[in-house]
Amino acid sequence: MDFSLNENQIDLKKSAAEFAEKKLNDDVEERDRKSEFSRDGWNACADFGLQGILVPEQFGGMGLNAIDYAAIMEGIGYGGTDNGLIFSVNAHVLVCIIPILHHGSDALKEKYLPALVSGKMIGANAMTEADSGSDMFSNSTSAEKKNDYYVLNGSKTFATNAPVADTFIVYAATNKSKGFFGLSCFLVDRETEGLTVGNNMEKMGLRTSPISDVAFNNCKIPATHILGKEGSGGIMFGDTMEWERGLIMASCIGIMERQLYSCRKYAHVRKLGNQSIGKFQAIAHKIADMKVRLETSRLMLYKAAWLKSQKKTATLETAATKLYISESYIQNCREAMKIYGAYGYMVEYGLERELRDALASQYYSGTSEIQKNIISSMIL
């Protein structure tokens, strides 16, 4: 198997570089101390087209397929540093774009898309609940069908993008006797009456992407508003998590090989006694170590990228690949701070920043443990 780029997925990769480190860099210690989303920032990434890459041109998008968007996103997390801000881009697209655009009527595609591929409108996507974390199915969020409409109840929790979110998809129980084929996915509107957005919860990381929880009280949603089949929901976000997973972490692949730059430089310049600190074989192993989960985390991100642009079924290898790319991540962060040494803990080397906004991956879409109960059922 071929998983090299071709030589336009090479262009999009350094373009995408080039736009991140020119627009996307401005101020982001000061906006991560303030948990600031960068409004501009997001109309900057719809401008270039971040927000389109996988919708169609005839909804204004761009009509590429998952290994692009893994090359682009990939250029992006190596030429920007707000990483809250790409992680927001993600999950607008992943979670609340694909559910659209492949579950979506004909009408709710017309509607929603332009918008959400503009930067007009910023999509969130409502799932976790405070009682049941990763587990889906233990969800209380009701829809009761009444005629033309469902009536939406209950709550949910660490909905990313929600305090400034114009859509919300949620998923809710229609029939909570059948569990898995009880579940279904609603597109809900900010606006609806009964809707509540609280406020911006302050994070450890990813700072600059807002998340709150999302209540529902008595919310009235349009029949109209259903994405796919009542009680297919189980099957449409098992489908969005196999692109959440197997994507998400790519601008993390571009953070990993600029740090691994960063770090091959300083220790080519930091000198200790007459010689350079990379010549010591403690931090030598350091960069290797670097070096190796860097290459295999990039084969995985692809494999998993090719899977779903051949539109294949890749539940185990895009668990796999989000357990161990977000662990990579984390290792190398906290790698990258061991060679700097004292300097790695300051402030002003961003290092420190990358290690607070890279511990969050191994929660998001699914908890590292969650990856490991999917791999290990369907190898046992």
Contents of the next structure:
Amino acid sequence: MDFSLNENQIDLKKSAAEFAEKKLNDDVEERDRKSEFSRDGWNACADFGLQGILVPEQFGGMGLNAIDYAAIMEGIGYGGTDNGLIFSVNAHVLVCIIPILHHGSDALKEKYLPALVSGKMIGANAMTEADSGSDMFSNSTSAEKKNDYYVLNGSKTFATNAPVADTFIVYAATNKSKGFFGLSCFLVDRETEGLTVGNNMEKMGLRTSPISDVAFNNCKIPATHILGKEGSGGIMFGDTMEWERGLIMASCIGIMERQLYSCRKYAHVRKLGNQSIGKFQAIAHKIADMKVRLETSRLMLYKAAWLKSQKKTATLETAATKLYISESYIQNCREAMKIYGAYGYMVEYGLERELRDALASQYYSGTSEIQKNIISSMIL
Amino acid sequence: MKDEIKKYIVDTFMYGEGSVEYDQELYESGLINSMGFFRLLTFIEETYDLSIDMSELSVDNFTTVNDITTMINSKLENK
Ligand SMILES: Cc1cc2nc3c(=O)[nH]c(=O)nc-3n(C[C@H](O)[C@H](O)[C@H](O)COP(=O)(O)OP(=O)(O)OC[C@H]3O[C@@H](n4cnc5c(N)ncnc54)[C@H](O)[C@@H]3O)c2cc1C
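With the form predicted alone in hand, show me what the form predicted together with its partner chain looks like.
To see the whole picture, the full complex is given below, headed by that same chain.
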């Protein structure tokens, strides 16, 4: 058993951290205040290759695997502080590009992947509905087949990137009575007649990542825009969620590493009386706990990434990874603020923003309670 | 193989009580739900040392014990 990254992965991680620090961190506080998405940052990420890490070279991507993705995003989280932008890139890759890559026809791949990789197009994923929330498979958005197209009706909420998206992955019932087994998945263009995108919703954290409702009123979707087969949407959603839950927290491992470094440093330089606060056992233990949470989170991340790189089904493992890392990440953000005392509470230090950003992780990709439901239903 | 899968289904989803026919539809009857689907998939990958690409799966080739066995056999042949 070898727990180490290879040389190439170490280089990728390092150059990702350098890139993020140089190119993504300008004016983050101001953009956070204004809930502003950075299209320049998005394009810089595309130029660096982030959107195409998992996409084969024939479509303009880097053709790398899930472990490479985890290593690169860990570097991005370490160097970058625009957590909202990084979250948007993750959503674009993991829940828009992945379903097209895994389940799209050759024609759809050829048409959409190059533009999604180059940064020209932005993707969103619309599954959640206002009335069904976590109970995804009782959604009411429907798609009715008519000749060579489907008629899509319904509305979705909390779709990350929707305000700036060019294309949407939409899950809709083609046979409502079958629930999970009656769901289908469609690729829907923003210009589709009858599609309306709501205003950006103001959030507590991840404010530089736009999010909104999307509504479909008798939208005519070409039958060629179905991903996979009719009725296979639930399986595709499960596949996509494994990738998202397994990998979306990779950048947060980088953030945890950066935070730990700055807390260690602060614990040395902050002196009360004649001694560094790091000499207080209460502070030293917080740092020890942060380190343990970071290392165990990293182990879970790379185990999940390895399973996905082996093309294994990993429903339980990815739910556990998402649950464990998100809760650890939030806990580390809280501890970092405590170590910094009142300075940690001040906007200038960035720690309160990081906690606000971290708190979102207990909701997206399924809440922590839902991850526990998944884990228990896989073993009970 | 068919009996092994059948036994897993009865043990896991029926707590060992009752039986399943080889051609019985497993989902619409409510016997296996969405999470059960992924649980069965994980069992198959682990037991037969396979990686099943979810894009190959659909509700029509994974619906009965007979379908599932056919799918596994074809995967094993092409391994
Ligand atoms: C930043 C952010 C980005 C998001 N991006 C997207 C996106 O791109 N696309 C998308 O489709 N969705 C997205 N979501 C939505 C997210 O997936 C949902 O918020 C989530 O699935 C929960 O749904 P809900 O908010 O309606 O909560 P509800 O389902 O109403 O849950 C309310 C509470 O009840 C608990 N609960 C619900 N059901 C159960 C149960 N069976 N057992 C135990 N507890 C339960 C929940 O854990 C929660 O605590 C995003 C959310 C956030 C915060």
